[in-house]
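Just the one chain here, laid out as structure tokens, in the form predicted on its own.
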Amino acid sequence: MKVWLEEKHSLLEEIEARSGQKVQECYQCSKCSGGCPFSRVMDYAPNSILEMIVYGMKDQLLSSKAIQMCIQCGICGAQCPAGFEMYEVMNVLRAMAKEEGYISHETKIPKMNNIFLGEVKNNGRMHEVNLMVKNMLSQGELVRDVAALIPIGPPMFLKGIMGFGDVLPHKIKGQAAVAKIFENVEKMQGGHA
């Protein structure tokens, strides 16, 4: 069933417009959330938050923890029948909560997705020790997650699945392509990373 509003310029017109998905071709399958690792402990899953997009729910959305949480693995857009990107919805919630100062409880996955997508524009990949060091340095949490891999981190050495290789970040041939990826898509967010 699809609804259609009146308003001038609605709360679906502008994400519509900014993600360049069409929010209102949803089905409602529930396809998205059941694929999403994290919908089980949003506050509210992707194809509700779909739902509160035609209804114009954007207060509750922008405050809310469900859009923080999105680390755009594209599953749920794998899982979609009508190719819908929620991702791209996701991103854009996100800038209008920024834009406007909406404040979110939810702050370990954002950060470490800032991390991660750093350190992706700056080694042309992913580099596994970095992202876990600067993901404890940014949750405060150094001395406590360390303790934590003592009997991990060992082990893993001397059975060969780590070597000191691995301990620092290695730039790929192609790095500069990357980082020029990540400045194109800047861009064309209007500056918003």
Given for the second form:
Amino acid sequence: MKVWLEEKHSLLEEIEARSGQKVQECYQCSKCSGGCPFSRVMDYAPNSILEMIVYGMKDQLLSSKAIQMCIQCGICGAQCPAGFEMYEVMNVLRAMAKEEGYISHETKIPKMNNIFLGEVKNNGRMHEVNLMVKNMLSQGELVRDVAALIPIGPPMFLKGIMGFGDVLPHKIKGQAAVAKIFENVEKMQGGHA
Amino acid sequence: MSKKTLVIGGGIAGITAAQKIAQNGGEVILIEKEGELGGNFAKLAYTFPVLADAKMIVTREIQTAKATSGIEILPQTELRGVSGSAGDFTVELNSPSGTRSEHVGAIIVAAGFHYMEPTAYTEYSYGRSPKVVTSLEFEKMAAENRLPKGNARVVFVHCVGSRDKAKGYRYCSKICCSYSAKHAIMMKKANPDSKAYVFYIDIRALGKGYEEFIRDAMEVYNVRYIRGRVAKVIESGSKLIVRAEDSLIGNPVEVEADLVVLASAMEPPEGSRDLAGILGIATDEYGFFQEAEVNVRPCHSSKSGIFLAGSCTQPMEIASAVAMGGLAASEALTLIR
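Shown: the form predicted on its own; wanted: the form predicted together with the partner chain:
Whole complex next, starting from this chain.
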């Protein structure tokens, strides 16, 4: 892939403004990628993502798997010699991808994120069973997923980790307030939660 | 020529300054807070970029200083007070035998440096695993013939405390690239069955013979250089797992190691700000002594008659410390003549 050095750094500026991080502070030492628990399954390592931002490679970045795979654990930031919070940049990239309608090469994680947020919006809290069932139905690998669940699910009931009362969702008292938060965020982001 | 010069610090810069003043007819009081002369140089087994016997060289220089008339050497001695001005200082020296007062015309500060203790680097298991050591500890292991035997893997980690504004210093310590290469070569020479890995960010080895020295580590001694700052050192049974990203291929890399050597930063000598306070001279943001002009007057402190030499001003290799010791001596001579 050929890349060009752009005259205007609009992507860089936008990401810096939204993440509060100075991309130019990066030493390119790649310690973030070395510490990242997911860099081995990412299509671009975190340090490469910073370089791509400098190059303005927006399409590749916003459709990448890497930005969806970041779990926001913060190891990158905790270890960074420049004190740079890489996960904040990942967060901004993920939000931009959603706002601008990019289809990620990684499809499962965005689907699960949407289901997760839907649960929180509807019940005021996350409900594990609903999340699991809805996620399994949406990912298109039901047989495999159910098979994977068999050795895990029943023992959780037997050992008392889950009770039958956990099967159906419970709404929290302040559910309306949570729904309001979602409404406000959607307004702020122009309809994208 | 009646006035003496006080030289603070008996490392290679201070020894050189004392020698040059005495060889030109001046009188020197050389104080050293430790019991022996030699400073950090005396803790090394070999020099770089030429692998010469460090102990032999530093012993020779100490002997020369001791044999030169006009140098009074005071071990276990520290400066307690200074008054007066250039050409006419009164200094108060404290040693186990008591305190004494001396009149000196000039003062040379050659207080050396300190290797940072990388205790903040918990991700490297430093202080937790005895198999994670600093470069200085590696020197000691080499001198005591305690380097890993047999088919051992040794990993060298650059920039521990240097180029790290979060946990260390913003500056580059300048010598770590070279001494890590030296250590890797020492490892391969002591144990040709061992494997040596160096994790680097950039290689900064400037000067005559330095680039060649690094290339020899790679080409002649087969030291494997991997581009990426180490992220984690994990204890795993009797081994260590070193984890990093090889940023040239964009892939994580893991090395199972028997010994991990951290190239810890050079930092100002302990108590540098206190010493600067006694002398009434300026230090920089890190605590190194501040030179009047970086390029043309590197030996001048912020106060007339007090000169600086060696690594108490900035991270520096031996050759530069010697050169600066000589320059500081010539500055002092102009005052005491």
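Positions refer to the first chain, counted from 1. Just so we're clear, the structure is a prediction, and the values are computed from it rather than from any experiment.
>> Rigid-part assignment between the two forms: does Gly118 fall in the same part as Met96?
In response: Rigid-part assignment between the two forms: Met96 and Gly118 land in different parts.
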